[in-house]
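Have a look below at one chain only, the form predicted on its own, in structure tokens format.
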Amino acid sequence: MIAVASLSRRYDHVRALEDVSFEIASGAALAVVGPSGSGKTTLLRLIAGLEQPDAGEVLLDGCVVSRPGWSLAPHRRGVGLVFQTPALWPHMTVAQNILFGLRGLPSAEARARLEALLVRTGLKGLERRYPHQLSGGQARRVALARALAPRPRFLLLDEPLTNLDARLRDDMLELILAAAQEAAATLLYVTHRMEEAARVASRVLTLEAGRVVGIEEP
């Protein structure tokens, strides 16, 4: 279970967001929607850990992780986090920056998770490339399988499919649908694309001006 309560960000003398409460059960799946500047991804930060809020706690599980002045670790929180760019290590290989997640696993286990995520995210065959010698829609794959090699318990995208084309989009959010169901992953979707939010959530959240304006079935 993803829970935000009250939830409030300020930079210097602009309201990022302000009192965003809502809840998304485990194992379900929320798209936030929103125009430019309406506070999508900051409160996609929040969740993740990048960021304390001013106000407000976040909770994961039941337990609190984030509220003013403290905030638990990102990578103590069980997130997978995909951002609007694939931000990939540059100097590590496709493999590298997939194994990276990984670190704690024997190495044989973690081997064989990255050998299934390859073929599953359509990579086989590119493991020793390196990120400038991807295209966009192979980088973005690898973002994906790097934030779900850990299997994590939630999900975080921010706008992962902008600038795609359609037949790349489509498959890219079949791809994402399934490996969060086969998880079991808590998804919090953020798009602009209403049509993308209709696919992956039975509930859509739209944020104005960093207030939380409607939710709603697409």
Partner chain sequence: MLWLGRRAGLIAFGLVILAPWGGLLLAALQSGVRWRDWLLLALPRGRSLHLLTSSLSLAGAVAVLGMSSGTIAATFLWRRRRLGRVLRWLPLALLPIPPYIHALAWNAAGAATGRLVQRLGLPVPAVDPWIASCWMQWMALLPLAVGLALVGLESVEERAVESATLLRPDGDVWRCIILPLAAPALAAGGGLLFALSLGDYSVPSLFGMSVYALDIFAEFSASGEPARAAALATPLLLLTGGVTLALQGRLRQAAQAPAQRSCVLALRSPLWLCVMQALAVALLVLQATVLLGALFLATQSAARFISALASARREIVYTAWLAALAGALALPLALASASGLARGGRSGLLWWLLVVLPLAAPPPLVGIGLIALYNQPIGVDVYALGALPVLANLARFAPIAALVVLAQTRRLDPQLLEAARLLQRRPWQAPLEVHLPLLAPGLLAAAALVFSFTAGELGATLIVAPPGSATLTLRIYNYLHYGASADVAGLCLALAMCALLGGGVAAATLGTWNRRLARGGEP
Second form
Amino acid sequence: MIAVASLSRRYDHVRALEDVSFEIASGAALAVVGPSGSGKTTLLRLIAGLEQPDAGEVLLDGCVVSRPGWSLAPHRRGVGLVFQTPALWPHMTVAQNILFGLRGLPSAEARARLEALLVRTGLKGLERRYPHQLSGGQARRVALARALAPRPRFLLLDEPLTNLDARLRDDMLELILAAAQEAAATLLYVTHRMEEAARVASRVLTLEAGRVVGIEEP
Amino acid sequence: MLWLGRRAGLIAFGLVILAPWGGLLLAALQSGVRWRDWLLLALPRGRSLHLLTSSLSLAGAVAVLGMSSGTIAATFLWRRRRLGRVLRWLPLALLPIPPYIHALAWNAAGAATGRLVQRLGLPVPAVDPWIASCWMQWMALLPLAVGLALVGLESVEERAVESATLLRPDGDVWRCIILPLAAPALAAGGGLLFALSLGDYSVPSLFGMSVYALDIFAEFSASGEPARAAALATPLLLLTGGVTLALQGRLRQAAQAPAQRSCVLALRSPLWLCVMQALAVALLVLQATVLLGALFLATQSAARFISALASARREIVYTAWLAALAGALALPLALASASGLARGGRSGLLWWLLVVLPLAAPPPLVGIGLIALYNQPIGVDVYALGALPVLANLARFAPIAALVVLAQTRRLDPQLLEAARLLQRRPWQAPLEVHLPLLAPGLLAAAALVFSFTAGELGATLIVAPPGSATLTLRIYNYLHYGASADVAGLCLALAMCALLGGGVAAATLGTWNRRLARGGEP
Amino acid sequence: MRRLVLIIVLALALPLACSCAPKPPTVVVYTSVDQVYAEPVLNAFAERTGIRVQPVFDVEATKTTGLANRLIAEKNHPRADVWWSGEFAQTMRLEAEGVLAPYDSPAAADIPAAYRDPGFFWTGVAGRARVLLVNTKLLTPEQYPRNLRDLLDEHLPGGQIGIAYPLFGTTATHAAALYAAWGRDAARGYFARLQARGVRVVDGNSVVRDMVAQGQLACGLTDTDDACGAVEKGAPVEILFPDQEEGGLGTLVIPGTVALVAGAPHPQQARMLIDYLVSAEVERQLVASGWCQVPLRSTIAPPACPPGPAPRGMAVSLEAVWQQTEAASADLREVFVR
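Given the form predicted on its own above, what does the protein look like in the form predicted in complex with the partner chain?
Starting with the chain above, the whole complex follows.
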């Protein structure tokens, strides 16, 4: 379960989020829509622990993980995050990028998970390539595989289909939905396209100027 | 038009860097070619080979120690708001103070500690000249190392760090992501420290350690022939060139990230890194305390400080003008050469060599080369215009500006520039109204570095300074004959304050600019 | 933004614009005399004559590769009018390179002939002498070295003795004088033994002085002006002229030199400045200020520091010393830079 209570965040004098509250049940999905600058990305970053709130709390499975002045380290939250850009590490191969989050697992198990993810995301045969040797679509799939590898309980996606053509977008969306379902992860999906939101989640939260203006079931 | 401007800039950069060497070559050819002598000098053997190896070991140790401690201190300062912001500008203030003054301050501190130890009845250990030289150069270059490491860390893409913090503890993020991604820039910084240590004879000779750079000066002093000194300096040039060749692939990768978000969390360092950070920051603070403490103590009183300033007002004005002019003129050259450095293949490599080689050139040869060039019938009285000191400092430090501007160029989103070029109504609109403002932080940093280095330059400036005009550093060295006197200390403090003031103006402008740029992005 | 750029450009260009204004008569002097001593002398000349003096001062840190090499490099387009040096070896080198022009200054008529170039290419002025500086807390008078050979004596540990690199400055000139007095083999042997004894070779005469004054060294070889600086500051030191015993070698007296640059852009003003610099008045002023401890004119009383009678100089001509500089430099690089 992801719960957000009265969450606020300002940058200098700019209000990014103001008193945002909602809940997503375990295994459920919520899409967040809103125009550019409405605070969608900030919301994801606060839940992932990449920033601290100025007010309010973030709870994951009922435990407070962020409040003003304190936050649980991002890697302890069980969160997978896919950014708008793939943000792959350029000095690592595809396999190394995916294996990065699997340290601590026995190497045979890590290998098996890597193989499964490569097959699942259609990246088999590309594991030795470096990010600059991949196409845009391939890089997105690596970013998704990397986020899924540690089997996160919460999957956060920040406009993961931006800049992909229609066919690639469809493929990628199918992949995301299937992977989230398989992992039984709670899904928070940020987009500014209403039809995409409707395909991903049964509930859609709309943000405007940092405030929640409605939660609907399309 | 843009193409023409860039081409002209590239040619101007090449001319400025190569001018002293051209002058030296012409003078050598005119005074008679003695290839055999020059070749023998250029091939280190016996005594000179031994000197070269010991100098290389010293420079290597200083580069490794300096860059690793500088990097660790920088990991502490990076992303910190209050303390970090203040400490960040400390390196710039200490940069123009000559290494020799750093060494004198440490020497005084060492002597005082020795006396204390003696009073306690304990034996005072004798310090090996190599160790003493290494420590002093390390300390003198530490502020620069911290600054270079900060530039390296800033080049790491923010998203790459954030992706990793979601998956592994911060210690792993440092080790596996941040340091490898910053490695090219850190290696470039290490190379710069190596070159600076290799060229400095003043600190080692204070402790009676002979280095290869001293031998070059001894040769020049004895023979008075620049060609012989240049021949003796050839191994240093070749070594620097070789290192550039080996590293150039990595150097090109330095700083390829887009601009940073302004609001990020500081990483939580693991215990081992915390301990090392504490040690490295303590070392930086200790270095600043010893230096500034020794200078304040030696200055004795505010009245002495003010009288030292008053007596040097002409030098202060000339230094500020010369350093500002060099800083400003370095920018168009750096902008043009950054495009040369970004090229691939052989031409890119040539540009890299052109940028790196001046770092290994003995400074007086740069001055002598320019005078030799002036002696040729070139038709322009650059001497009368007082332009030679500016040219000499550009020949020495424009390459450093080029590297900083290259790093900033790599951080720009090319689409921003492409969009501007498509939409512009006049050919100068995109470069002036979009490109330059976006590059402003890098340009300011480059200008501040050239300003600081020029203010502290000695060897080349002495050779070409116009009669009646001297820099503050020339005056400091002239007064040094009397040891660490109140005047020397007061002038050094004035130099540090000049740099701090320049740095402060740069920081304030940068801060305003960054805020303006940040407002343009999504919050 | 554009306005800011304009302001910066104008501010930077201002000094260039100012340089186009009409100029008063000028003389350019390159000098290796320390700025604190040279500046008052040059200012007094400017005030008296109305001639603007534009000096370029040398610094010790460039290891004598500074102004002398600049003069040689500028030989075809001279910028300097007058060369005023704190010693004589570089001046003789400049003469040999053809950088200087002859000028027989009437103001130098009362300077002994030994300190004037027979061809009038340079004129000697009051100078300094080489001395042994001892720390009175570390050595008793019985232990004081009295001559240079005492520095090889076993009772003084090598690590307690300091000299500057004998490749640069007055220490190099001193080494060349020993080459002239003792012969190449003996002099080279002497320095090799100093090196083998572990004598501390440091960055300059001022460092020798500081280390002796602070007790880091028991004694060292330096110049009178440096040594007197330590005495003035109240350091526990004593100054000794070496080799003053009956039949002894004597110490090296290093006169300053003044010369006219060949092709000087302002020859008339240059001669006026030379006349002033070699005058008895300036000699007296430099002795009083502490730059010179060995006046050349017998009419000028030696200063209070160093105390005692004027030193006996080495019986070698300045020309003979200059002849040895190249050999000494080549040998001593092998001995000390390793």
